[in-house]
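Okay, so here's just one chain, in structure tokens, the form predicted on its own.
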Amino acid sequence: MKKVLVLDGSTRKLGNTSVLLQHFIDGAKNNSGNIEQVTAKEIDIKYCNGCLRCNLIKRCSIRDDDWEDLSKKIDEADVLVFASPIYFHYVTAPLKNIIDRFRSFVHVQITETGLIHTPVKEWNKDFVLLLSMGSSDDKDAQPVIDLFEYMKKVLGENNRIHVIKATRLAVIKQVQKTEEELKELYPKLKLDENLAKEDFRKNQEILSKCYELGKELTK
């Protein structure tokens, strides 16, 4: 059965996140009953300093915070769920605060012209990346997108990654109102109330397919 770590990078309860990350889950729990769900802002996980002894001992030196069991969750998990609002072209503080501490599954050499990163172990996990925004262009996403790449290559040859993006979401649950309830939002965001029709289309869309991907991931 596989194992789903969610780490979930929402600021406020019940938001566009939220609704995406329901129906990624809805669609894993057809295949696996191991799923854990984790709110970054409610666990204590503290500022990654750059010590650098992780280089050397295979693991964070933070010892007094919830890096340990979190940690092991995310090496045991098959996997990895970040769910996040765009803020500012990125993920959330507290969902930033724990990709820092990431750190310590790489072993890091300096050299003479950047950076060599080794894995302290080959991972081979699929990332899930559900981002939802403000914005009507999703390129302010691509930073985030830019970042996990990067970390799927570093981590190991054989992580895969799967980026699902919701636009133009600028009020609580709005990746599920009807059409009709979208023309009356439009005029209020001053939107034209013509793009209602093709974005309910498009946010029923994005919801089935994080249901499909949730499925898909746990066979």
Ligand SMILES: Cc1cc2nc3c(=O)[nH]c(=O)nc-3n(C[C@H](O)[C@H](O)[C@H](O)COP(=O)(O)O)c2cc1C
The other form holds:
Amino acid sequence: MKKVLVLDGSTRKLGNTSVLLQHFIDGAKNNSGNIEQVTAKEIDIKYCNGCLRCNLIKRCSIRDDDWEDLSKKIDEADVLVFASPIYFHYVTAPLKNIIDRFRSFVHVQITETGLIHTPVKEWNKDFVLLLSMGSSDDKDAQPVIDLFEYMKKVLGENNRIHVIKATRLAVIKQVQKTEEELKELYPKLKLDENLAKEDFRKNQEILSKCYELGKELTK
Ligand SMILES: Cc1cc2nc3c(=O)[nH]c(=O)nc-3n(C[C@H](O)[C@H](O)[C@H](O)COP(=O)(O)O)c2cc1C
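With the form predicted on its own done, generate the form predicted together with this ligand in the same format.
What follows is the entire complex, opening with the chain shown before.
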């Protein structure tokens, strides 16, 4: 049975990220009973202190927080889900905090021409990015996608990245609002209410993609 670990970077409960995530989890539940969800802002993860001792001891040197437990779960997961609203073209701070600690999964060697990364263990995982943003243009999420392309390079080309982006979302649970609800909401956001019909269709499609991806990756 595939193991799924969700790293939820949401800062508000019942936001659009949570809705995307719930659809992914509902899809995954068709095939797996082994789905664990961690809310980044609710666990105790210290900032990476930059000591780089992980290069020598092959684990993080910080021992007085939840990283040891979380890193074990990350290590065992087949599917690793990173869910985040886009904040200033990036993931939220609690999620970035976790990502920095991934440094301890990799040995880094400095050479004259650049860095050589060697994962401490071989990784063969599906990375899922569920990203929710306010902009109508999904380019705002590009730095996050670039980050994960880099992670794949560092952690091994066997890893696979799947991205679902949801745009033009501001208020809680907007992504699952009906066409009529969007029509009522949009003037308040100074958006043309004529966008509601197409956005409703697009949002429904995104939610069903989340569900299908959850199902597909746990087969
Ligand atoms: C601090 C902050 C920074 C944000 N930066 C961006 C941004 O750079 N690009 C963007 O499209 N939306 C941005 N947004 C909007 C959120 O990404 C968007 O409303 C998202 O759907 C919220 O997700 P949630 O409903 O799960 O909380 C920002 C919101 C906040 C609070």
